[in-house]
Amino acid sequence: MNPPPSAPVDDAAVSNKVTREVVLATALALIDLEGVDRLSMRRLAAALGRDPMILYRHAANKAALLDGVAETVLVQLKVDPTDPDWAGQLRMVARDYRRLALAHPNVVPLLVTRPLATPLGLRPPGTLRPLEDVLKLLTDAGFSGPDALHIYRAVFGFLYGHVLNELQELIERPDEVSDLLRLGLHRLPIAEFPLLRSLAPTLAAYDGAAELERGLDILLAGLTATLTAPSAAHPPGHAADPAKRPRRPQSPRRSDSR
């Protein structure tokens, strides 16, 4: 004997106890739990407990459905555009954008190379607000709209390059005593490899945070040794004039008109 039939769904009254933070919020904890490839949107219903026809009400595909999970960890990525250190502030931010990265590892290939596949204009608001900021922090400090944009760019480059990598260390004998055979590198030839394989102790000791903030060190130094230094003449979160605003030298001969 067949079982009855079960009663039909009321999409209505469904769809209103599951907003769109609702899903993304639980694609989120699929993900921190099993990885981006394992989701997908019936997987996602069932963890809802809710037929996967509603969640096309609140993320067209799967893509969409990703793009809003990215959006969902950038927004807590906050900047704040009125202190005068910018600087320091960039050197908050990385700091935050390394903290979740750790807090959600199996996000950051979203985080890195979700917004590549997106029109700028056509991205999440969200995953646009710390450009937006940034540039905002910048420019009241009296770099020009394009140095602002340069200095976005290298801080974030950097970034996106070092969470992939301190989440990439990989110890192939964590209980071995020789720094060489933990890192695998007695394997390298040491004719070709000195310097590789000198730099052992260096490299078992890897520490993601000292990491990050030497090389903070380092691209904040040379971009301001590069770009010339904002002018203070003007108050801390209030934009300069445009027309006094510092440019870059035109030639090694040119100098600061201060």
Second form
2 protein chains.
Amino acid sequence: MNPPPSAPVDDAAVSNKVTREVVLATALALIDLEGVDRLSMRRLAAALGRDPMILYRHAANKAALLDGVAETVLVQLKVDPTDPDWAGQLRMVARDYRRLALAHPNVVPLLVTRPLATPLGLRPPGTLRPLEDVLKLLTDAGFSGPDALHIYRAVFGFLYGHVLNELQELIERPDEVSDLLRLGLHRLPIAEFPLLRSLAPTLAAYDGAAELERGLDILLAGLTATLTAPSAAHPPGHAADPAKRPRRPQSPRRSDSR
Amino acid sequence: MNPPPSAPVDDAAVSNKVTREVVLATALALIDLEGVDRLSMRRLAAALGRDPMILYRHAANKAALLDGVAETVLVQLKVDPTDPDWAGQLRMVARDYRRLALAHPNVVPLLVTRPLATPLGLRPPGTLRPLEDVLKLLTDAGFSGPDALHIYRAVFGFLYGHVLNELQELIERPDEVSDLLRLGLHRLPIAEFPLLRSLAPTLAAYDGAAELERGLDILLAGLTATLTAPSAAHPPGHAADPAKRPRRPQSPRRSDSR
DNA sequence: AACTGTAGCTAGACGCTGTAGACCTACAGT
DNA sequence: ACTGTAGGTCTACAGCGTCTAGCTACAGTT
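Previous: the form predicted alone; requested now: the form predicted in complex with the DNA:
Starting with the chain above, the whole complex follows.
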């Protein structure tokens, strides 16, 4: 019955039914375009061609609406909890998360900030889906519950941090030629920030994807070394070897209620 | 004519000169107390017992004022770039950062969010001080500039992420007895989030300090393994020993420029 | 002694914000 | 015909950030 979603609702496309999805999609579009703090209920309503007050039919208040936007981005993060290659799967999730963050940089503040104000159980379910799925992935791979949680925290913690780092370095004035100028580093007193200034070319050549992979290399190697093999001290030397993964055969853990 | 208008809301001694430090300190106090979004220019001014417009004498606008608050917190992060034990020094910085974040949880959104809107060179200098100092620490230890930058990014990325993770899990209703209730996990449909619910006790028993140390163990070990000569660095495993750390007589590059 | 400059602060206003409350309309079920 | 409900609108209010103008107190100059 529904005609295709007809998403491009930017300038008052009227007469469309205003569903929650449309509201959130439009909000996301506006945020992508102008940033979070330029989004007001009235602007959003104007983009929908409606009265501001309809919005409150789909979100209790503005904060809830922003939670919804964060959720719509985060539900795109698919985890396959049946993948036997847990490390590879985590890698893919990490790449996916990075991709989402780069696609919606203006939403990242919401992504990292909103959960700080909301207890776990009250967060939008779409936000918790990846957590649950990763836990399933890891427990099925043989990790204990607490270890699975530990790995989740380590990987996603690193992921949050990486994304924030990468986005921070993205801000620049691309019209400038010299690296120093693009990054605004010329404003820094040379005497106080000699190294930072001298690293301008390196800063400008930041390769987020590679950096992410290297971090994951280290993290995953370290995690398996400390968690799965109880006695093995980590053998350093090589870093990237996504193919081999030590796996402990174990009967799949059933979902137990407490 | 008017004696100071009315009762100072906070502990503001009214007849005090309103300096930038006082403004920022009061703003920080208000944020610690009520959170960032309850801070308005008018409230802040009221806490100072003054007209809102004085604030613009010390900050160009509200965003700049928030930058100032973030800076006042961040300048407390001291790095000793002369410490020969670079890994130990990074550990201490990490612990310090975590301590600051826990002391001012409401400021953390500012800490991670504001740099996203400001190019490196335009950030408040206090914000960049730790970066420069860590770079000095690492280059003095023999790392190349790009490697130093890489290590900085890895450690601080992890640090950002860890702090966000830890603060997220802090939110709860402590009046509830059961872990499930405290975290609000009882609201989640059991069928969809079995693992998450079953891990309530583990979630509740989160030990942020230990988690940070373990992450640093992995990260620092992995970094030294991949970046320097394959000579073994300090052993991971157990963490807390801020006093002394094994030192590596490093050869490659000693850039002692000044 | 009067004049000017300036630093610190205040008063008022403007346009914008989030959202409460009343109200309207169209339609479904009884 | 009556009632309930979902969707939508209008008006209004308190609060927001910040612009402009102005006040006071004092320094230095003439």
